[in-house]
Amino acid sequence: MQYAKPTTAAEAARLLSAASGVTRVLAGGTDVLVQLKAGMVEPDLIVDIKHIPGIRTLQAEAGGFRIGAAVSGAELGEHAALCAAWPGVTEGAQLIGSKQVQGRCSMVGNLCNASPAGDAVPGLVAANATVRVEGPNGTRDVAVHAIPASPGKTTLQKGEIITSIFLPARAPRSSDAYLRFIPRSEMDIAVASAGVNLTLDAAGTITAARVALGAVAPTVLLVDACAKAIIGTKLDATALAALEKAASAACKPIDDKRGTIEFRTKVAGVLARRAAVIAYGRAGGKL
């Protein structure tokens, strides 16, 4: 096994592109190190990206926020401006693992792990976040929603790494929320989850919405029907019922020991409705 510590994204891309065997990118390491210790993977090359400039930086950009790929959940939770602007995104990120894990885990790691149940991903999809991808052919910005391909697989090409996440500028009277259902009170993965992002006008009418569901399909779902159900409303009972129905109708879950298809389908709708109520209140709406 070889270990490399590049100091630029271009160097990391070259190393990964030239490698002929199994590779892993190391940032926080909360997934990679567990896989190594469990014997799940034996990489020929580990590329440690923590020393690339900007990879550990969280800063304002174009009215929004640029979050480096190795910024930890704990650091996100300590950033008051980010938490105020995107409470749902930061709540999701801070649900990953334990307090100890929070000191290392990152939203990019959660995204690249490509689990449908990743807690950071629905909030990022609802936020219309993008990632900066750097690889052998240069740099490109990609919607978070386009990165997961299937459980455990991403759309990243050989040699490509994600160096940062960008959360866009907030319109006035906007906010978001994230909720999940887990069997235990903490340190578990979602059986179903929902992220909701809303913008209201001065009268409290929803003018824009994005609703994302996790753990109910091979990848996180961005459900346009949910957004259509509540845009133009003040989130009254009829709108909430339509939202819940649209969320459940979009689900494509599996049966496993953690939850049945019927249970996940029902809970996803309930979570979407509850998250919408929270986001609406945070945006200044009154029910």
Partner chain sequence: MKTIQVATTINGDAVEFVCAPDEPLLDVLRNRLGLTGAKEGCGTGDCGACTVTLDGRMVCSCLVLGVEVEGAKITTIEGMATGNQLHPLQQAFLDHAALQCGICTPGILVAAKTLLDRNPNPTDTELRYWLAGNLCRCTGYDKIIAAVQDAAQKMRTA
Second form
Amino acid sequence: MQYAKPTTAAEAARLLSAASGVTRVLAGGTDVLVQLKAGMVEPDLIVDIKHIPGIRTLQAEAGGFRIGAAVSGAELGEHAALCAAWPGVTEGAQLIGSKQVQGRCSMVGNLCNASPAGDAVPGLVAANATVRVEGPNGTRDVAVHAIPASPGKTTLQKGEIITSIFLPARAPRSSDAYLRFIPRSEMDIAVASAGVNLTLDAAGTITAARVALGAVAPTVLLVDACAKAIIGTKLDATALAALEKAASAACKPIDDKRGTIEFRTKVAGVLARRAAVIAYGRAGGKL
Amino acid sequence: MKTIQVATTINGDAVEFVCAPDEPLLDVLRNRLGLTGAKEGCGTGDCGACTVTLDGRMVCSCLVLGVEVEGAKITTIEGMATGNQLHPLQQAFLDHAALQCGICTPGILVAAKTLLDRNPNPTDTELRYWLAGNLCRCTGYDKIIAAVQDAAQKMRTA
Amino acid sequence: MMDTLETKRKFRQVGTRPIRPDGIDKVKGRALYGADVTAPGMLVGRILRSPHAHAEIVAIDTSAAEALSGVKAVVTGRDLVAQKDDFFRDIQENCLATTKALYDGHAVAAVAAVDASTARAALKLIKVTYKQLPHVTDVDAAMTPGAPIVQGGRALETVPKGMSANVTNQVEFGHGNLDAGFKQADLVVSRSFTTAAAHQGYIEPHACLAQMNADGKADLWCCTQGHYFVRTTCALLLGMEASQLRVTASEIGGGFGGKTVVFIEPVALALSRKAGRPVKIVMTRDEVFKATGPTVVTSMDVRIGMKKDGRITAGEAILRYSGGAFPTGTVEMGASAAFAAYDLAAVHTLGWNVLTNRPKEAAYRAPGAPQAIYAVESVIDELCQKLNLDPLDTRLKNAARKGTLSSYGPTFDDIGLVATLEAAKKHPHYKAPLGKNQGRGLSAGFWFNFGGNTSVSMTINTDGTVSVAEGNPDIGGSRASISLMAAEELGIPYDKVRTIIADTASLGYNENTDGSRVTFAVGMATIHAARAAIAKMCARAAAIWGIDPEAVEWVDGAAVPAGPNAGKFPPMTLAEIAAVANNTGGPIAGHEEFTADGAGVSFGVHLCDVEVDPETGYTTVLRYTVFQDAGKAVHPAYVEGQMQGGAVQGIGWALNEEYIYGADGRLQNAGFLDYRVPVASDLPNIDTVILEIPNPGHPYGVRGVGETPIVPPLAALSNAVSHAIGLRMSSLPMSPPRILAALSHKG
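Please give the corresponding structure for the form predicted in complex with its partner chain, as opposed to the form predicted on its own shown earlier.
Every chain and every other molecule in the complex is listed next, the one we just looked at coming first.
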């Protein structure tokens, strides 16, 4: 196995493109090293991207935020402005693993691991975040939602890496929330999850909404029917019931060791409803 | 596999070592540097027994490659006491019988110190969530929480 | 040998909370556990394991692995000595299978290589030809006609003809007329229960370092609850004499029963013998889950009859336990313990052990008791609910006392159940208000406790200090307790005593650190050793004073003349006698080698409040209080620690911990991510109330305390959840999907 630490994205892309065997991109390593330990993968090349300029910085851009691909969960949680603007995104990212894992794990890593249960992803999809992809054919910006292809697989091409995430500027009276269900209070993989991102008008009516569900389908679902159920409402009981129903209806989960189809379907609806209530309150709405 | 030379700082001392490119920092500490205070309970970041700090952040050393720590500052349990002078957390763990088998203790002490360095007055709930990544199978955590709070109180008034 | 209680003793050291002797090493990260030592020229050993739940091993070709550069030895089951005795043959087959792989993770071969990556590569080069066989992992399925036979010909004579060949033994206990008892009842409740297999979950994986020379002499370092048992077993499996194998117990990173067994040590020795170099084996976490001992998995039926006033008229339990692919007697302990808390006129328990394609069961804290008592205490709770009776008063009404003929045969001496129930009843927790979706549960629990074969050696050093050598790995502070008892008996300060764990060549035989025996049995041996040393010190003083040794007694750490007729001499302290020992007859020491009888049984009562989220099935434990009889708490902080730790293990078992097998018979959750032990944020403080009803069989009244605390939580949690959701739960763990499914079927 070879270990490389390129100092530009172009160099990283070159290394990955040229590699003939199995490659892994290393940011926080909290997934890659688990795969190594389990013998799931024996890479021929590991490309450590943390020495690429900007990859570990978090800065304001165009009224929003550009977050380097290797910014850790702990660093996100310490960024007051980001947490104020995108509390749902940051609380999702901070639910990945333990406080120890938070010292290293990144949202991009969570996204590229391509698990339908990744805690950072529903919040980013609900936020309509984009990622900057750099590769042999240059640079492109892609919606987060378009990155996961299936469990463990992304739509990235050979040689491509994600260098940053962009969270757009916020309209007034906007906020978001993320909830997941796990059997313990910490240290678990989501059995079902929901990210809700809302914008209200001055009267408290929802004018825009995005609802994303995790761990209930092969990839994170962006559920338009959930958004439709609450747009134009003040999140009254009827709207919440419709939201819950739409969320459960959208689920296409599996039975596995972590949960049943029945459980995931029901709980995803509950979480969507509860997350919507939190996001609505954060956006200034009063129930 | 060809080894790579790494220069780093551990508990304030400059240290150089060689390691394989896929070798976790935990293995480097334990097998190459004789620092066996960090323990491997799982190797997958689920138990916290291998907790160290890396540039001031708490990490599972089983989830860091040795080659990644070039130029970094690492602290381990071996660096917590000053010679024979125990850190207040170490003393509190003894006073409160906060360990039974003791295998999780190094990781929990490093984690608790990292918290108290940031938040000298945590609530029990904050403390319990902070330590959620450190499994202890013996104590039920009760005496660990009491010991950390006692140490925190002593450190605040010291 | 059984001692009598010194009822009038005033304790000076026992009952205090000094710092443990091994404490500083442990908080500094310096204590040496199983994986923490190395030896010059050491090789890395790794084990190849079956990927199949059940398969015939047709052939093993190790030639490619042996040819790999850096590989120094490869062993298979043929490298161990075939055992005739069933008990040791099962261990041998579990260490390295010879003809059949009996579960996912069963060891089939091992390598020793210069480094871990070479060893890993070598494992891939070992070619095992398997013939897959049908498998069974469910205990009820394994009892049905036509079920795959895990091992044939293993049934004991107790098993009736016509049962599945997977049934290996049948046990029965009880007395009285069951039919008449049920006829007297105003209400009879029958219910079936299941519990999942749980793992001990010690944080330290099994680890050992073996060094075996060509002359047959060997040294072994390992984390174990009993290095004498390791020696016995390894000597047999390697064909060695016991004297040639010295086993040293490392510090142990948790065991809870799971390290009373042998897995990797004979393999490491066999590799070392072949390679001529030291070999270290450290299990990975997934190996620990796949191939080391979980508990039995159970299916149980319980029927109890009760009068309207709460008097139990009859109790019956039928237990089906599976301890995996090898026979185990754990069901006997379950069948004995099931109704032990109650004074019953009519009681009957019947149990079977059943083979399944699961790993060989290892003891886990009160093995067999938590499951059976969970079922019994759940039914009692249901009866109280339906008859509108107070669950504590009802248990008090039926509680076993001194003189009660127990359900498993013996008649109880002084026991602490009534005092423990009364302490719970008057505790503020019992009457504290509950909110919406909240419920309170309680359960009594019982464990036998054990004594057993024990050796202790004590040396009086010439500087007035005392060295104690015992042979039981210290799993939770026992060196502190042993030092306290030595100091107490000798009348010297605690810090003048240091207790160490001797290796197998340095001290007589000791049974495992199990059965909650160490503070009781090793403590008693220590007291005896101290008395032997005291007798010698009194004799030395007598010689110095020129009086009869019988005229000297030991008071507060010094020899004094016994009464005015003995003569007038100032007291000679231990330090003064020790200082001149080498001129007055030589070194002074005391020792004891004995079988400790008289372990007093122990009872506990747990109170638990939970809140269940009715939309997700998530259970939050709000409040938890443990009441337990310790006989005499030698080091109360470590007694509390046992009570808290056992309770939390039980909470984990009740709520989330389980072995999950797929249809392919393979374990799906072999890691701490999906085998969910409780984390700090899952729990409230665990409050403790220690009762001290002295054990008549120990000079200080000590009872074992380590195992009882894991017994009540299963039913305490189940009863609390059942009250919170208004539905009786009867299957563990009560994971959120199970609770939500129960609620949705309720409608």
